[in-house]
Amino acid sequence: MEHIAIIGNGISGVTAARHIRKLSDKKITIISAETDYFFSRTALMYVYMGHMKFEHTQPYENGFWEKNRIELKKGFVKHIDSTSKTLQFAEGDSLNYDKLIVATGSKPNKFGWPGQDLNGVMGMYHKQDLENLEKYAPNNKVCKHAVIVGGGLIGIELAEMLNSRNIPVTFLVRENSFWNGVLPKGESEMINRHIKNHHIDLRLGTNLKEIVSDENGQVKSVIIQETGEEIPCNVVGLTAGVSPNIDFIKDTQIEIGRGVKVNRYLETNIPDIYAIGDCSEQHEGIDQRRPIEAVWYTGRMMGETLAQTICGNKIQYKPGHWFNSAKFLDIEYQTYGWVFAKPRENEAHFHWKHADDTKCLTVCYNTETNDFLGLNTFGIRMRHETFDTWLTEKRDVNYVMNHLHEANFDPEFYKHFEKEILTAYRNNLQTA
């Protein structure tokens, strides 16, 4: 019998363990040292703001593995043989497979600050990662202050952690306003007031120089590159972005990049191994998508693509147009196809935000074709459905908007905005 191995188990190596069983008898292995069973990383922040506990993250029953013939295995891979197809554990055992599916995710970045490897410094994307702050930030008597590095996604949903306990917290932002690589102008600049308004000290343009001990070995305060100045803090949580989990590899056959470098197929170049998730770097390019998307969604989707191929059906891994979701505290954020910080040759931004500040949309369009390119709304549910047909359909921009009511998925009794953004978007064509 054909036997799987899966190293991961996150959402992308679940997904194709799950997609195989419904596929073939074949047997499957999936190994993580990080927990014994899957649970949505998405979910850790609301078990540490009290919405919900740890066995509430996970989704199957822990008997669903051994019911559906999917062997779990506890233990860290140290090495990958792919000539004699064998794992090597750190424990000292091994473990011998037919084909091997690399699902190892991320891991945070760290940049060798002085200090990075403290006790009370911690990422957030982990299980771990979660332990942690329960033991060094528990409330805000045993944490007075901490410091979040990093001003992306990840950064956010901490400071919001920390919030949700009344921990004071200071968020060293490099970039000059929050996350303005990737949102527009108008958007990045709603969200630094939104991120000052919940009483967070947010400071932009501003880099970490290192991170201060104290006698135990724990950290006592951080230290700012630009000013020199320095903050007493408990706790510090680096969020600078992650990047794919592959340090076990480098010392493989295996072609790596940043990721795993993979085919449009997510096979490497060593054959009856693949990767899959945030791991995995496409070097063939799909449309104009990042070689490496550590995204929740594309995971799940590449889990699915690969369960077909190792079942004889080989297909293509097509992730369709690009969407995300977030939360900046109270201010849900979606995004569907591509709206860039800034419109490139021969596009056009059309940015309406809403008086009370907390609510904002940014539609891009071709200026030479009119075609609708894509479009971001903050506080202002949408319907995925809807834009994914109409980015298939190359609807242009003056259809989309005279329809956005068409999308809008906020409850019944929500006030709702398209007339007031359609009036300003005619008012913007009268006007340009």
Contents of the next structure:
Amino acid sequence: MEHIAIIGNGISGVTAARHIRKLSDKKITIISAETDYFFSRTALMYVYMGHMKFEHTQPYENGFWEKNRIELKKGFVKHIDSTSKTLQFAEGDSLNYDKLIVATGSKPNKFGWPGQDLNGVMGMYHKQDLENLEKYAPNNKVCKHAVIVGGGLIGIELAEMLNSRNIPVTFLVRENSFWNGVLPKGESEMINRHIKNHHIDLRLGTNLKEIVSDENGQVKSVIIQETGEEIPCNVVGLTAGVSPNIDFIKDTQIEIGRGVKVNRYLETNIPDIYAIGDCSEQHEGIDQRRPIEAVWYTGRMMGETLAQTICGNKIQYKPGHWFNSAKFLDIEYQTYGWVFAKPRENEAHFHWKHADDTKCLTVCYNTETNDFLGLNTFGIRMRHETFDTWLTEKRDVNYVMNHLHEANFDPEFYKHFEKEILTAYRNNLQTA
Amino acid sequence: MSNKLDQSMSLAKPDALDITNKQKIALSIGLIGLFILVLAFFNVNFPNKGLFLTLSLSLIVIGTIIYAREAYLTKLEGIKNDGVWFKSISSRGILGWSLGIFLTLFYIVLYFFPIYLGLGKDGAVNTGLIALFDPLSNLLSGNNASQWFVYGTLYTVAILVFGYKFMLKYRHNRYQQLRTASVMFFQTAFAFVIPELMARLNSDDFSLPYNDLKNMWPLNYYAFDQWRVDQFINAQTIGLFFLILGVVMVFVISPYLTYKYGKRWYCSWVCGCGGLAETAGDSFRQLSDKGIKAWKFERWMINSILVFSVVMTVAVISTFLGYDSEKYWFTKSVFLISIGIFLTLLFAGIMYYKRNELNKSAIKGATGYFTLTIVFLVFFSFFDLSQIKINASYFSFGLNQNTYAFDGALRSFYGFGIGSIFSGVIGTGFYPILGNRTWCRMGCPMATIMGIQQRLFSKFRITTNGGQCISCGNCSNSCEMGIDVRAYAQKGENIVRSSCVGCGVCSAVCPRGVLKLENDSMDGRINPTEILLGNDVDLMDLVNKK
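Switch from the form predicted on its own to the form predicted in complex with the partner chain and give that structure.
Complete assembly follows, chain above in first position.
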């Protein structure tokens, strides 16, 4: 019986395992050094906030794995020997495989800041980070002040987490507006204001110079690059993005760039070794996607796809229309299709914002063909299926604006804004 | 992982998260109000009962209002679940257990020993707690209070103040606000004020039973007891109207509304049990067990109780039709045969038209329960149940020493076991331990009937939004009915479950906008998928259309 070994028990590896099981009788082993069971990484924040317990983040009951004959091994893979098809573990044992799937996800970026390895400095990615945070920031008596470095999705989540325990937060963001490499100006600025409304000390255009230690090797303060200001703090969260978690692959035959290089079939340069999810890197970005996509959904899609290939139906990874979502404190965000921070050539944005400053949307369209290209929505839920269909049908922007109500996914009895949006859109056309 | 913050079993400081000084004052105000009730319970004879009752209830109301405003209005609109699993009261800590034990004792006294609450037996004047409520009862119905009036008043007050708190908590969510306003209204008007006022109409030659119009059979298991039916019939036109309305509610109005909107129209918009669960019980919703074992137990339990309630009701009705055949135009045999035919047609219809929507275990269970019910019907038609005697003390831990005829025994056992112990003592007393919908999930026969219909003949579903689920588990965690919502959402499958009461909290807490409660066409309502939206369209076609 063919043995499929999967390194990493995140969404990518687990999805691959589940689908391989559905399609075949192969022996499957999932290896993780982080946790015994698959959990939803995106839900770690809710454990610290007390919305859920850690076990609630596990999407399957513990008996699920045995019932589906998926073996779970706790261990840290130290080396992959691709000639003998053997995994060597840091614990000293080893495991043979016939096919190997590398799905080890990401790790938080550290840019060599002085003091970045002090006690009380942490990322927010692994379960161990959560345990660390619980240790250094259990409440606002132990942690009187926290500083977060890096203004992305994890940074704002960490700010929300600390805020839930009334720990004062200073949020250092390199850019001059929150996440403005991704979000158009109007949206990004609305989120800036929302962060400040939560009494989070948002410092835009601000870089970290160094983290200062006290006599016990613990964080005492941070120093700001631009002003030299010293901010006393007990915890520093490093959330300046993530990169592929592939250190253990560096001295193997497997080709790597920033991530594990894979082709459209998710194959590495070594036969019978595949890579999926955050740790994999396409030779070239697909469609307008980046070569490395550290997103829950793409990890899952790669898992779904690779299971087919492993089980004899060799197919390319061909993701459909781009979509994503997030939540910035109280404001939900969804995106369908492509909306870039600044309109590219032959592109224009229509932006609408509600007077209450918690809802807005941006529609991107082609100025030559009028094709609808994508939508960002904040504080209004939209129906994935509807936008997916419109993108496939290449609807023009007028059609989308006139039919926006069909895509509304807000709960019943919510106030609708389609009329207001349409009026703004028409006025905008006349003035443009 | 150890939540180091979680010191919830510590007696000295049960809560990890502090409350503000204003909340401490609010809590004190409410506790003073409660203390007046405790004093009354211990027979402190207040000089002006009306004044002290008003004072007590006002303090409780004001305390809760101040507390809630401080908790929610000091923050921006949004999901307010911070620390739910750290707080002693809402995570089965020492406060949770204490409250559970207190409520359970209260229910036991209320149902079985009302004399301790001060109920005057056989015309004697009330004392203690019940006497404190006499002025209010006199104001409404013109009669002195009973233990049920005390309970009804406290129940209504709880729904109103905690309803207010819930509306503040979800002030960004109009579905939650309207739904809560609705249960507050139905409780106050239909379950409390109207029946009390209607009692004023009663005189020597005209009397109506206490009638909460929205409380229908089989939740109201005594709806068709002989004394009620007789009273309705004797009250002529208006009585007959209510009796017929009761039947029409069960067989026409409820099925129609459930078809259009799902059982939520009742369970989380109208029902009093649901009303208390959604308001006073909201803090405990995360405690319901989401495991597969709990679900299996639930299926057996709730369907067995439905069968029990049907068999009991049929036994009771057929007996009084039988021994008093001149009084009713319906005879015992006509009644039993028509019930038999109705159930057979219903069963055969479902088995034929919905055979593809039922899995093996559902078919097995339904066949078994159907056969059992028919066996009872046959048994009832051949035996005179009033001649079979049963001593109740064997079934009631000695609480009840009477000997009953078979129908009466079924009726009393149902009333004791299901009506009192399950729906009251366990259903509400165990809120802080088992979650706030244990009765609705495991026991309520009305929920079972509407649930079967919701699963098979309703436009209602919770739609999942394409591929947007991140399996975080907020939805499952907040489901008071113990549905593992995430198990569906992460498969991109709509949630069509008989137990869903449509409270909408899963949709509210979802951080990615994945869930939406909707009434839409029946076609494609149940849509299991292997590959979620967003991936390769050819792969989706290949795998999903198999």
